[in-house]
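Have a look below at one chain only, the form predicted alone, in structure tokens format.
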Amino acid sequence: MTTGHNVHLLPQTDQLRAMHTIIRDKDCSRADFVFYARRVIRLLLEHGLNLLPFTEKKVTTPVGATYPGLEFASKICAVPVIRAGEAMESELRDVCPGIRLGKILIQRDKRTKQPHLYYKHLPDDIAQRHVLLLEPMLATAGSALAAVDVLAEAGVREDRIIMINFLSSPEGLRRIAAERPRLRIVTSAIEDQLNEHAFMIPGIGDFGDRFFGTIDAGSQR
């Protein structure tokens, strides 16, 4: 499968496929969905953090030896796209305690079908940071690109944005590659296609609804 040099697909291990099997099942309980989705999210975040720049740092160990280690080379922050992106916050805080967070709310206009920005709140110094953009679903890529535009307008360089994504469609990835070629994406699965209603196939349903338990999940755009 060709993903492009800026698309980082998690290794498709048997364990990852087994977790996907559980959470994709329409009869999966919310408790199991949340538990296994969080496990996959942790893998995505760890992979995304590994793409950040590091510098050398030496420390002295308890036995008096020197360890030639590494530390993050720049400040980071995360920006969840409300609401599904907020499902990634708990795992992120577990691996990066104290990380600064922004928020973006983008919804599709029911009449025009175009993404519309309703709310944004970003760190004042976000232009000097590397940004983890938390957006679980990448179908048509319209909302994701709108979120990237918000970050770009705030001064964030495209190559400093890493999108942490649960599922991607081939169509969405191609659009990102064409319009934002320096954006990096970490995803756990690339779907077969979008159907005529722009739902991902085989899909997972509405990620936010299933994670937060708001309504019975339907197809995810």
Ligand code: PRP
Second form
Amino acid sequence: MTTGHNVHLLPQTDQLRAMHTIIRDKDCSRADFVFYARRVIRLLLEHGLNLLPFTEKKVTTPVGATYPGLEFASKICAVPVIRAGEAMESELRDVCPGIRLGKILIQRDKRTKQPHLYYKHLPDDIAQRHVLLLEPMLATAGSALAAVDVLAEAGVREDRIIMINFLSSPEGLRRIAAERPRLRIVTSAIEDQLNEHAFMIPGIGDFGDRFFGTIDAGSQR
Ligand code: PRP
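For comparison with the form predicted alone, would you give the structure of this protein in the form predicted together with the named molecule?
What follows is the entire complex, opening with the chain shown before.
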């Protein structure tokens, strides 16, 4: 599909495709799934951090020269959508050790596929921050949009939200573009389509279950 300027698809390098090949295999061990998913998550997070604003900062190097550099210009925080989004937390803490973390618990109804918000807890000053929204799966986009609504109600500007997403559907991306056009999305793959059960095709299965080991391989999602 043609992606809008707010969709940042990671370069589809052979290495990235090789990692996707391992973790999309229904026979992939849990250890391999976690290891390679975390490598891709690291790439997504680094790309997401590139989208934050920077200001100029000069430093003097050990040889006395001036390096005309940059530094982060804004405060940030991260908000994982529980449960799958928590899979991204440890990689994030590796690159941003002191980052503030909010939490939003949203679960898709197994039958209707509609998202339900169960819990939220956000930093008090979140309206002054850029927010990394950690949501690995974008299928119908219902869960992601419900999470963005929670952030918007807390005063976060739409253009200050960067969604870190592992796998997205064309349908989900179109819906985000229509309903939240200034939201930015970093993703590692755009799937072919959703099937009649709102599962992504070719897909990866249930990311949360595979990452946290709560189901055997062979899930249809
Ligand atoms: C899954 C996934 C996303 C959501 C994507 O969550 O982690 O949050 O579905 O689907 P959507 O775009 O159609 O809303 P689920 O509710 O199954 O919970 P989980 O995080 O525990 O897997």
